Structures are given as structure tokens and as C-alpha cells.
Amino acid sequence: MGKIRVAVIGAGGIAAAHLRAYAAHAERCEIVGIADVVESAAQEKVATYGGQIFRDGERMLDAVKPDAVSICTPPKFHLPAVAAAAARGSAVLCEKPPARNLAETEAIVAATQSTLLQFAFCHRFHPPLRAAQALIASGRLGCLVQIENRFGMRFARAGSSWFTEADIAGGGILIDTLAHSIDIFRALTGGDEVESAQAQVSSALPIDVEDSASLLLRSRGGVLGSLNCSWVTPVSEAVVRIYGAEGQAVLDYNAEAGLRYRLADQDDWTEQRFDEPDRFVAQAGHFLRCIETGEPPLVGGEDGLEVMRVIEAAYESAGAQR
């Protein structure tokens, strides 16, 4: 086949990551259209990456007839955008969270039964995470016992962007950031699905959604997960700690050594550094390969549904208003 014709609906910050990733695969694909209700946002991206400018996603789909579409809108608009692309036979890469709730995610999966659907849980393609999965699979850490994760930062736009509008985002940081954390937990446990989820949420800011959340998970096989995130802590942290019966590993997104581990019979840490493409480039490459070969995506519809089931249970346990 010739170059894959790619379009993007939504031209905000995450769209830039998708477009940059597609540009890294320029020998395999070309950008043919970018749509956003804010025309200047689409213009800015087209100036860098090419394609035609549109204010309406469906008009773009009819005009340029893309083979593949990245859905980079806020969650409220995922379902209609995915349904429109799928109805025209386009493969879909949909940003996280899959939707505002489980029902909308189920509708997205139903709408894409005849086409390719990949959810953009980009951490699945983070080289240190892939190495951690291999380390776990090797048995060197022993049986998994606990997984801890923290994504903390100070979100300067909290209260002044759609991220903190419940009707658009579906909630606050729990659905926005812990969606990634839940998928990381699932990736590391290797299909040992979440059996129970209990959350606590709070808000230090004058907003209508939570700006901090803590989630305790238990997998069916007994692995415990402690997942924490905040938009109001000033020191940026992005760390995953993995504890097994025979060793532990630390995945630090801000460290030069992306993964380090120490086994029970070792006094020193083994550090691993990575030169592979970043997770967005790898994610786009995988999406394109699935289109080219027909292989199923690493993160498909069922993965999105599982993450949203946990998010629904977490919100219910916290008694949070959404």
C-alpha cells in the first residue's frame, strides 16, 4: 500500500504530540487534514505538519477521506468523533481517557466493530516500561507483590481549562491522569485484571472536580496497587515502583536511567538507559503497523473498557460527584 493518509480531529496540545510522532514516520504516512473548532489552532499545526485546515471534523472526513484518524478532542467529543470516523471506514487512534464514562466507552467500542480502534495509552510504548514488563516476565523479580505509582505536578491551568470542567472531561485528575496509572498497572500485571478498586479524592483548588486522588487496587491474583496523582504539588514526580518477592524495580520518567532494579542477592542497582524513540513515536508506529498488517492493536477496545470499569468503581467508592 501507499502512504497512509492521516487526519487529526482536535488541534490542542496533545495533537502536537500525535503530529510530531506521525512526522517521525513520514516515509509511511502523510498528514492530509487537521480539524478544530478553533481555526487558528488548526492553522498553527498545518503550518508545521501540512494538510488541509477544517473547523468541522465530519466535513474534513468527507473531504480528505483519511485512512486513519487521531481523535485529540476533549473526552466529551470522543464518541461522536470516533463514530464519524469509523462510519467512513477510517482506523481510529483515540486519546485517553476513552470517554467520560463507561457507557460512552461501550458505545465507542460498538461503533468500531468493523474498523481498527486503538486507545492512546501511550505509556504502553515507553521503552523503560516495556523493559520492566520483560523483567517481570523473566521471573527474576519473583512473583509480583505490590506496584506503586505517583504522577504529581503543579497544573498551572487548573481552573481555567476544560480539564477541570466535569461535563467536558468526565471528572478531574482521577479520570485524566489515573487512567494512565490504571493501564500501567494492568500492563505490569500482564492480564491479571483488577478485582477491586477503592479511591479517595480531594480538591485544594476552588474547582468542581478533584485535583488529587489516591487509588488502591487489588488484582485477581493478589497484586496490590497504590496509585497517586495530584495537580497541586510543586515538585514534579513520575515514578513507578515494582516490588516482587525476589527483587524490586524503579521506573523513573525524570531520571537519566529510565529503569533500575535490584535483586534479593544483589547489593547494587542495575541501571538501564534507553535510546529508542519516545512513547508517542512508538505508539504512532504501532498504530500504522496495525493498519498495514491487520494485526490487532496492543491497546484496543477491551483495554479501554477495563480501564473505564476501574475508573467507574473508583469514583463510586469515593462518593465523588461527576
Ligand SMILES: NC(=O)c1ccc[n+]([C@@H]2O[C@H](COP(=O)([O-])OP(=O)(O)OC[C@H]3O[C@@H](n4cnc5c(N)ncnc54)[C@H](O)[C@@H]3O)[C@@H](O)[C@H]2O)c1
Second form
Amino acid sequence: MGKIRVAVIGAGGIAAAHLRAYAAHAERCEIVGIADVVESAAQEKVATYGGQIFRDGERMLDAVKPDAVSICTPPKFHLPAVAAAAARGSAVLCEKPPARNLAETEAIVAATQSTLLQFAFCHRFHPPLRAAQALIASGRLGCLVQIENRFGMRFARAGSSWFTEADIAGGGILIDTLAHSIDIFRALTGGDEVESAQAQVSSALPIDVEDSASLLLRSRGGVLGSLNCSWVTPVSEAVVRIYGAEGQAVLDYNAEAGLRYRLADQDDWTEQRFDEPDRFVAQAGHFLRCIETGEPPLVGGEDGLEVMRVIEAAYESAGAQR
Ligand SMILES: NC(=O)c1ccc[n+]([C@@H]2O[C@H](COP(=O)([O-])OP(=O)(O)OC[C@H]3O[C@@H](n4cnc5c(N)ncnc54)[C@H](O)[C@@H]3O)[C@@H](O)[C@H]2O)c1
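We have the form predicted on its own; now please give the form predicted in complex with this ligand.
Shown next: the complete complex, the earlier chain at its head.
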């Protein structure tokens, strides 16, 4: 097959990561169109990555007929953009969270029954996370007991962007950031799905959605998860701690050693460094391979639905208005 013709809808922050990743696979794909309701945003990306400029995603799909589309709009527009792309037979890589709620996610999955759907839970492609999955699968950590995760930072766009508008985002940081955390928990428990989710949320900022959230999970097999995130706290942290009956591991996104672990019979930590391409490059490479070979995506419709089921349960348990 020739080069895969890729288009992008939504040309903001995360689109830059998608475009950079496709550029790293330039021998397998080319950018044919970039659409954004703000034309200058599309223009800026086209200047670097090529393709035609559009203001309207559907007009772009009709004009350039891409094989594949990255959906990089805010969540409110995921469903219409995915449905439009799928109706024209394009493969879809849709950003997280899948949509604003479970019903919209179900509609996305229904609309893509005849085409490829990959959700952009990019951490699945983070080399240290993959190494942690392998470490767990090897049995060296023993049975999994607890998983802790914290994504914290001071988010400059809180209060001044769609991220804190419930109608566009579907909620606050719980749906935005814990969507990643829930998927990481599921990736590490490896099919041992969440059976219970209880959340608390709060807001220190004068905004209408939560800016901080804590979520307690229990998998069917008994693994406990403690997932915490905040847009308020000033020190940027992105850490996953994995505790097993025979050892523990720490995945620190900001550390030189992406993964370190210590087993019950060891006095010292073993550190693993990674020089593989980053998660966005690996995610795009996987998406392209699924198109080339017909293999199912690592993170497909059912994964998006499962994450959204947990998010719905979490909001409900927190008694949060959305
Ligand atoms: N995977 C990750 O780590 C990660 C990180 C950041 C954002 N995201 C997700 O990516 C998506 C976009 O986030 P972002 O940070 O790039 O936001 P952004 O605000 O930087 O960019 C969004 C762009 O979409 C455009 N847009 C809005 N509605 C549109 C429509 N109907 N058609 C075409 N363009 C439209 C906006 O004009 C804007 O340029 C969200 O779902 C977000 O949660 C994922």
C-alpha cells in the first residue's frame, strides 16, 4: 500500500504532538489536511507539517478523503467528528477522554463498527509503562496489591479555557486527567477490571468544575487503586507506584530512570532508562500499523467504554454536578 493519507481535526496543543509523531513516520504516512475552526491554528500547523488548510472538518473530509483522521478537538466535538470520519470510511484516532460522557462514547463506538477506532490513551505507549507491565507479567513483583498514581501541576489554562467549561469538557480534572489514570490502572491490572470506584472532588479555584480529585478503585481481583490529581498544586508530579507482594516499582515521568523497582530480596533499587521514541510517536506508529495490517488497536472502543463507566461511577459517588 502507498503512504497512508492522514488528516487532523482540531489544531491546538495535542494536535502538535500527533503531527510531530506522524512526521516521525514520514515514510509510512503524509498529512493531507488540517482543520480548525480557528483558521490560523490550522495554518500554523500546515506551515510545518504540510497538507491543506480547512476551517470545517467535514468539508475537509469530503475534499481530501483521508485514510485516517486524528480527532484533536475538545471532547464536546469528538462524537460529531468521529461520526463524520467513520461515515466516510476513515480510520479514527480519537483523543481522550473518549467523549463528555458514557452515552456519547457508546455513540462513538456504534458509529465506528465498520472502521478502525483507536482511543489516544497515550500512556499505553510510554516505554516505562510497557516495561512495568512486563515486570508484572513476569511475576517478579508477586501478586499486585496496590497502585498509586498522582498527576499534579499548576494548570495555567484552568479558568481561562474550555478545560474548565463543563459543557465542552464533560467535567473538570476528573474526566480530563483521571481518564489517563484509570486507563493506566487497567493497563497494569491487565484485564482485571474495576468493580468499585469512589471519588471525592473539590475546587480551590473560582471555577464551575472540580480542579482536584481523588479516586479509590478496587479491581475484581482485589487490586486497590489510589488515583489523585490536581490543577492547583505548583510542583509538577507524574508518578505511578506499583506495590506487589514480592516487590514494588516506581514509574516517574520526570525522572531520568523512567522505571525503578526493588524486589523483596534486594537491598537496592534497579533502575531502567529508556531511549525509545516517546509515547506519541509509538502511539501513531501503532495506529498506522493497525491500518496497514488490519490488526486490532491496543486501545479500542471497549477500553474507552470501560474508562467512561468508571468515570461515570466516580462522578456519581462524589455527588458532583456536571
Ligand atoms: N493525550 C494527552 O496527553 C492529551 C493532552 C492534552 C490534551 N488532550 C486532549 O486532546 C483534545 C484537545 O486538547 P488540546 O489541549 O489540544 O486543546 P486546545 O484547546 O489546545 O486545541 C483544541 C483545538 O480544537 C479546535 N476546535 C474546537 N472545536 C473544533 C471543531 N468543531 N472543529 C475543528 N476544530 C475545533 C480549537 O480551535 C483548538 O485549536 C482534548 O480531548 C484533550 O483532553 C490529550
